[in-house]
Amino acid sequence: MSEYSELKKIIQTNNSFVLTTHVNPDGDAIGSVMAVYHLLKNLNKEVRVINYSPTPYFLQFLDPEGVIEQYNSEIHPGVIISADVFMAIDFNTPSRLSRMSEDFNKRTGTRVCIDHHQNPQPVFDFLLVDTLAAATGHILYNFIENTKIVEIDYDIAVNLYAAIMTDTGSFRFERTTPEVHHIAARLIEKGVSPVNVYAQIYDQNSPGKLTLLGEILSSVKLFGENGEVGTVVVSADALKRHGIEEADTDGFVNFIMSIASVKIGLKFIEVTKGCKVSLRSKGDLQVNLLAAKYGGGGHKNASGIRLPSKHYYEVYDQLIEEAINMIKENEAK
């Protein structure tokens, strides 16, 4: 693969790196973003990571020496502008930089992007982008294994594993094929626990999380003739009393997906100067059509809207009126 080859060459011909990934990092944006780390700096490269949101706690221990820099607005625009190379890991458009995207703009040198998601913006020199893929994890274990450019030792495996497993919804999504499975078991042959994975990541709830959810649950709306659209709202509130952060609320949605006559559930949450719209769908359902109409994008069944300037009251009878009428005309064809 051609793509290969170019991005080992801008590895190999720069030095200076700068890596980041999207605000509201999920498992998939904080692995891949360690793993490219990890093998940069078994290049003798100088790295640096710098992200906009913090990381959540349960994906701490993918960085435990802490070389994650929370960006700061006095101290990292020059690191971001002067770069060789500026790395978007897991996003295509600068808008998910939030305000880091003002220094992305005013960057000369290059600028790639490694990613799964669709529709990359043309605002890269170079994309390695695979919307069949897997997580951005699978991506970067293809990289590395067709073009040899490192070895892959534990502290990549564990971050692309991570990565893999948390996009692929701990292996049951619709991308999980037999060379995900191949791949997971190659990165375990390289010292990875699933075990600890999965434990580090999903049994590290707090008794505020589990509150929260109880109540969540407790106030499911189904909506359509059968129950086909469930919502859930998360308000700043509730967040505030029960003492947990919006990364807490990732996997909700998913327990609105388990009601048998739901084929898609919307979960709304209240954040910092507006809201955020989860959207997940079942079978051919394109729930990332019906985010694009917002600004917002992702994958056929598991999409995202940020509304920055809206509250999620302004959207949320439209949204539910879309989603009714996606079902009933895919039910048409």
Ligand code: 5GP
Second form
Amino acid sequence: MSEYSELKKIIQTNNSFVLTTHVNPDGDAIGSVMAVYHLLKNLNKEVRVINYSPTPYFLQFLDPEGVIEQYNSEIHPGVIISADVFMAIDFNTPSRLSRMSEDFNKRTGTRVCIDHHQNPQPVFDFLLVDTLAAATGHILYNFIENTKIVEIDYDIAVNLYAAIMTDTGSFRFERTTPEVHHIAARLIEKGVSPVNVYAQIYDQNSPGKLTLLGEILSSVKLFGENGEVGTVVVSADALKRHGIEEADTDGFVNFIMSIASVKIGLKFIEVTKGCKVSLRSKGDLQVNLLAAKYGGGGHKNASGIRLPSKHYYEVYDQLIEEAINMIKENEAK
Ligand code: 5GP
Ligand code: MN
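In place of the form predicted alone, output the structure of the form predicted in complex with guanosine-5'-monophosphate (5GP).
First the chain shown before, then all remaining chains and molecules of the complex.
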């Protein structure tokens, strides 16, 4: 049986589902989770969406009825443990569930993973994974189209479009293939407005985000013989002064990548617990390998590391050095 028909069978033969995505969810995370929510609701299933982190304000339009619940350790463990099927969407390791992973580990029922990241952890009963997909929303589109499990209605379409648009950097990253554009076209035919989705997600900045960005951009640092590695640091103090949350800084690392000499960009951010590093690279530099050394992961050109008990300066020099070495080794090839 193909993976598509196997997942279709899992859906058709079960009744209660818990869906979740990773901490600090992005557009692909919320869009994919909400697309699966609507798919299952259209099949009259019992569905709960429980995420560890709140939905960032610029993605709340994807959940107008507020069906996403934020994890509460007094209410949710029972549901997470006992639902017929648990679906991990847009991530592949329980560590990205934070405390929810304790409940995930206690499950005996089916655990499904739908994702496009490298190296899924061997903890799932069923995987629908395509590491070449542009987004988890891309995988979901193909699943629905192949199995015809439901008709793609507007609610599913808008979520899949948001997922694919955000994970392709608005259709400019490497995996923006003709197929991805064809899918986007079909979703637009279902009534999605590219103008609205873009504006809802990207034109929602508070003045504080721009003033913080200004401050951050003026403190970009370059390293290596020719400025091949660029860094920015977002301190907890700066977030507080500008009234900004972590998710607002998601695109900041891309500004470093616009510098011609930069091959690897690193953004360090002080979060509530420890620090988070976002790594970006150009061409065939595999920053996911660098991230993995610190317990992180992601894609070849975009990865992340979350270090709950470290200050960013404990890894700052070392990561820059390793990034420079990676570039040198790559050039020597
Ligand atoms: P970002 O830097 O935008 O948060 O994340 C870039 C990519 O790396 C995303 O695909 C994300 O899923 C992945 N990523 C971010 N943080 C982590 C992490 O702590 N662990 C793992 N395994 N992947 C991460
Ligand atoms: Mn994704």
